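There is one chain below, alone, in C-alpha cells, taken in the form predicted on its own.
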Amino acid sequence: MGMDKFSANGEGKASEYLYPPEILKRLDFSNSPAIFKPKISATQPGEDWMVVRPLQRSDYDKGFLQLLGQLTSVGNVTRKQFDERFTQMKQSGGYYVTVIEDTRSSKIIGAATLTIEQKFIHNCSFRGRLEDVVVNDTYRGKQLGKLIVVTVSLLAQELGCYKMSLDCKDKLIKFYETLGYKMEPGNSNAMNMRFDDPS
C-alpha cells in the first residue's frame, strides 16, 4: 500500500498536504541504525490499512488534535484556527508535520514534527528539530513510535540538515539512542543526530 492511494479524499477533491508527499518515497530506511522486526518503512508501514504521509488540512476531522492531546495540552482549537495555522506553516516553509493514518477508521494514530532552522554556520546549512512525537496508546507494539521518528529523522537528512536535535524525558533516552541519537555532553536531555556535512 503506497501513498498514491490517498491523493484524494472521499469527495474526490485533491487533498492539501503540508509538504509534498513524494519526499517520503525517497527515504532510505537502510540509512538508519534502527532495527525493525519485521522490516517496515514510510512507504511500507507494515499493515495495508496504514499510511505514512504529510499532515493534511482535512486532518482536523481525523483526530489529529485529539492525538496531540495524548502528549500535551492542546486547548480548544477551532477549525478556523487550525486552517490559519496550517496555511501559515505551509507558506513559511520549514514545517514538516508527518502523520500515520489508520485508513479503516480515517483516524490519525501517530505524528511527529520536523522543524527546520536556517543557519549561517556549516556553510549556511539547516538544523532539524524533532518535536511533538506521539502514537495513539491503543496501537502499541506495531513499531509506530520508531517508524514515525525514523521517518522524520531521514526526512531531515534528505532535506539537507547537518544535525537533528530533540529534547526528551529521562525514560525515553534509551529509545532515542536505539534510533541513532546521542546525548549532548553537559546539556541535560538534549540529544542530537549528526549527518555528513552536505557541502
The other form holds:
There are 2 protein chains.
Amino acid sequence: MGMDKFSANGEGKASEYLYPPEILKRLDFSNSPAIFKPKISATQPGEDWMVVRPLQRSDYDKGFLQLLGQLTSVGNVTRKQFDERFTQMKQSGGYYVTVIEDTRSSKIIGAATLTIEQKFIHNCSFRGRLEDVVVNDTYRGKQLGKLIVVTVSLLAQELGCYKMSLDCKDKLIKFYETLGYKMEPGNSNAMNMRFDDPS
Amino acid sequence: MGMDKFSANGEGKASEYLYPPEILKRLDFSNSPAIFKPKISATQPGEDWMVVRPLQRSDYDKGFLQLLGQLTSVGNVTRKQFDERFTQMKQSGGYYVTVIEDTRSSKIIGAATLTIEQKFIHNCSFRGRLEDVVVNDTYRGKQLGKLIVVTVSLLAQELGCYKMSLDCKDKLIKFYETLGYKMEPGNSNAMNMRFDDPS
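Given the form predicted on its own above, produce the structure of the same protein in the form predicted in complex with another copy of the chain.
Full assembly next; the chain just shown is listed first.
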C-alpha cells in the first residue's frame, strides 16, 4: 500500500492511533481492586522501555498479529486487510485495542481489547467487553496481564460503561476475580454457536 | 423533536429502519437446528398480523422500550435520546435490533439484538453477539422466543460471523441448546464487573 492515501492531518499515518492516547492518562489505578506489587499503572508500567498505548497502524510491523497468534488462529492477514480493519474500527467507534510495546525491540508484548456496545437499556447506556487478552509469555513476572486488563477495565469505566463483561476459561476465573470481575450466581453461562472453521 | 431535521431520502423518517429489511428475506430457516411446530420463519411468522423486521424510529411509539422494561431496567428514555441512540447505532454499523410487531395493535411484542464485533483474529473476521432478547409473555405458545433468536442467529451467519455468542441464565441453557448454542467445556464462564447502579 502506497503512502498516497495518507492524509496530512495524521489520519492514515503509520503513527496514527486507534483512539486518543490521552484517555489513558486519566485512568486512576487506585480505583481498581487489583493489587500490584510493585505498584505500576498504564503511565508507569514498571520499566522505562515499556509503554502502554492505543494500537497504531504501524503495529502491523511490530508483531501485533503474531502476538494475537499466541491466543488463537489469526491467519495470513495482509497489510491492506489490517489497514482496512483499523480504518473500519476507527470509523465505527467503540474499539479500544490497547497494547504494551517493548520499545527496545519495537515489539508488541501485550494486548487487550475493550469494545463498547451501545444500548437502549439502562438509560441508553454502554456495555464494555474485554476481548483478545494476550501477553508474550517470555515477559512473565512483570504483571503485564494484570496491567493490560486493569487498563482497559478502567477505560470502560472512564468511558461511561455501566458494566464490563468477559468470557473466560475455568483456569482464569480466579485471576479475573482478583481484578474485580464476578461470576453472577445462576447467570454466568457463556454459550456459542460456530458457523464454520475460523482458520 | 420537530420534523424539520428529517431529510427527504428517508433518513430520520419515522419509518426509517435500523438496517435494510431485505436481509431478513434471505435467511434460510432450514439452516437452523431449531424445530418449529408448526413451521414458521421471519417472513412467515405464523400469523398474518405479525411481522418480523428491523427496529424503526417509530417503535418508540410502539412500546419497544416498555417491552425491554420486562427484561431489565430501561429508565425514562426520552424520544430525543431514543432518536439519537438510533442514529448513533446506524452510523456505527453492526447493530441489528430486530423486532416482532403485532400489527393489529401496533405494538412491539418481541425483540432481540445482534451486534457484530469487528476482529483482527480469524482473518479479520466478525463475531456476533445475541443481546436483549425479550418476548411479551401474553403471546406464549407462538414460538416467538425461538423465532426471534433464530432470526438474528441466521442473520449473524448471513453477515459472515464466524461465531455467535450469548450469556444466559442457568434456566435458559436447554432452550439455547435446542437452537444450536453450546457450552464449551472449560470455557463457558461469563464474568462481569459492574461500575454503578444501572437505574
